[in-house]
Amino acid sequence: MGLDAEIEAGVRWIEKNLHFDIDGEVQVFETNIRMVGGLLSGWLATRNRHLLDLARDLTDRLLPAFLKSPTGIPYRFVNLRTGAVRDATTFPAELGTYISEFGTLSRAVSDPRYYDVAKKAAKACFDRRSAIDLVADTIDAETGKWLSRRATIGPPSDSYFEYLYGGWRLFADADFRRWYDVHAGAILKHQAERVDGRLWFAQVDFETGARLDRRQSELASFYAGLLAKAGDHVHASDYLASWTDVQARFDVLPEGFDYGTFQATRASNELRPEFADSCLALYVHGGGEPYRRLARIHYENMKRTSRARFGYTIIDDITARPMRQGDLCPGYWWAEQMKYYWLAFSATPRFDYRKNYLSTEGKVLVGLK
């Protein structure tokens, strides 16, 4: 955005104030995508070595979650000072969303440990796929046993699929590309269905493929963008068109939606960035102007419905007229949604629109100019 003075002030504050020697636990997944990823992207943008050193220090404090696990699947929580770990019940997104950040760190500091633990965790999940190549959505990190039978592209599995592609895109690791392709083929075979001509992805039994329900989380709309990045433009555009119908129906996307009944199952809107993310991905990866226009509708509807006296807020009920606002602006609205809008609309010369990679939390790991 050209805000160099603001970046400089932020870096100075970090140098003086930020440290991770804290006797308290953090959620490993969230800390990685937000803080490790943010520090790495900041380092890539500024080449300030202190940001890279902080990213490494923080990642070292996360490592016990991986190294203390008998399977290599990380525990969900770790104490930053003591390394104590907690909660073995975890999910594909939380165990498999590390290779982009950890791999970037390994490459930056010439230490393969971070890459290796992230890859081992993703492989542990892939190796436990069913005979029809699907994974369930809950697993025990200590035993490696599945604790559910539900396969979904949405939470809590979503970013696992993103980072399989990320391992290929960032590091040309053929294992990650194969793992991504195996799952993508299974998802299209066993979960994809068309209702009233629109493409959707059902929740199914991960061993039999039997449909469990037709509910969708708004977060699942990310999958259109992932398909586009991986080269499947037909299914990418078809799936985004399905969500575009939902946007046209409600103006803003509900948190939960049943495509069988075309009704909202959760009538709130949490200012999620996934639809805007997919619009940007399809725009950048060959789709052109129609996807910027979709992003514009999303942006204008967000401004009209979420604008509050001092900023922007979630919506508690999108079906009320006028919509009933909540009282929260999530951090990811800044980190992701506003970034996707800016990149889609600004044609900024500081971003490489041909060669880029953004993490699941919108951190630019490739493409900074």
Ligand code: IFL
Contents of the next structure:
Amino acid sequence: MGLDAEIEAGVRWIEKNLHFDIDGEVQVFETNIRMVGGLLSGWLATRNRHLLDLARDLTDRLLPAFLKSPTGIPYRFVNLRTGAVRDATTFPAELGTYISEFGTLSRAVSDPRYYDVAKKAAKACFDRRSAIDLVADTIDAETGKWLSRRATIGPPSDSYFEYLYGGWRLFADADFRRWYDVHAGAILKHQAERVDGRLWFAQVDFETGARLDRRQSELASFYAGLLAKAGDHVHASDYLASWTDVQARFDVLPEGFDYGTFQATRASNELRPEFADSCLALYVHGGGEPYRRLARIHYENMKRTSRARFGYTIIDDITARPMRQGDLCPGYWWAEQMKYYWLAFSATPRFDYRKNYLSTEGKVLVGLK
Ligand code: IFL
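What about the form predicted together with the named molecule, after the form predicted on its own?
Zooming out: every chain and molecule, the one shown earlier first.
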């Protein structure tokens, strides 16, 4: 953004204050996408070695979650000082959203261990896919047994698919591309359906493909962008068009939505980035100007409905008039959609619009100029 003095001040603060020798536990997935990813992107932007050293130190402290697991599927929590781990009941997104950060780290420090644990975890999930190539959404990291039958593209599976593509895009690892393609094909075959001409992805039984429900989490709208990145422009634009109709109906997207009834199932809006993320992805991956216009509507509606006295907030009820605001601004609002809007609208010379990669938390891992 050209905020060179601000990043300088931020780096100085980090050098003075940030360390990870803390006797407390963190959620491995969240710590990776926010902190490891943030430090790595900061290192790529500044080439300040201290940021890379911190990213490595933090990742080393996350490693016990992977290394103590008999399957290679990470435990959900780890104590940063003692390496004690907890919670073997986990989900595709929480076990499979590491390769982009861990692989970037491995490449930067010439140490394959980080890449290897991230790949092993993703493979452990892929290898347990059903005969129809779907994964369920809950698994035991110790036994490797599925604890649910529900396949979804939304949470808690979403970014597992995103990072299979990431492993290919960032490291040209053909295994990841194959894993991504196998799942993407199965999702289209067993989960996609058209209702009133609109494309949606149902929750289905991961072994039979039988439909479980037609509820759609707002987070699932990221999948349009992922399809575009992976080269499936037809389904990408169709799926974003479905969400565009939801945006037109409610002004801002509800957290939960049933495409069978076209009604909100959860009327809150958590100030989320997925729609803007997909707009940016379709814009930079060949879709052009119409997707900037869509992002603009998202931006203007957010400004109109989420503006609060000291910033921006979630909305507790988007169906009330006026909408009933909550009192929270999530971290991803800064890390993600403000960045997506900026990249979509600014034409900044500091970003490579042709060759780039943003992590699931919007950290720029390729494309900084
Ligand atoms: O932290 C965010 C990230 O995009 C993600 N899942 C949910 C968050 C935003 O909705 O991977």
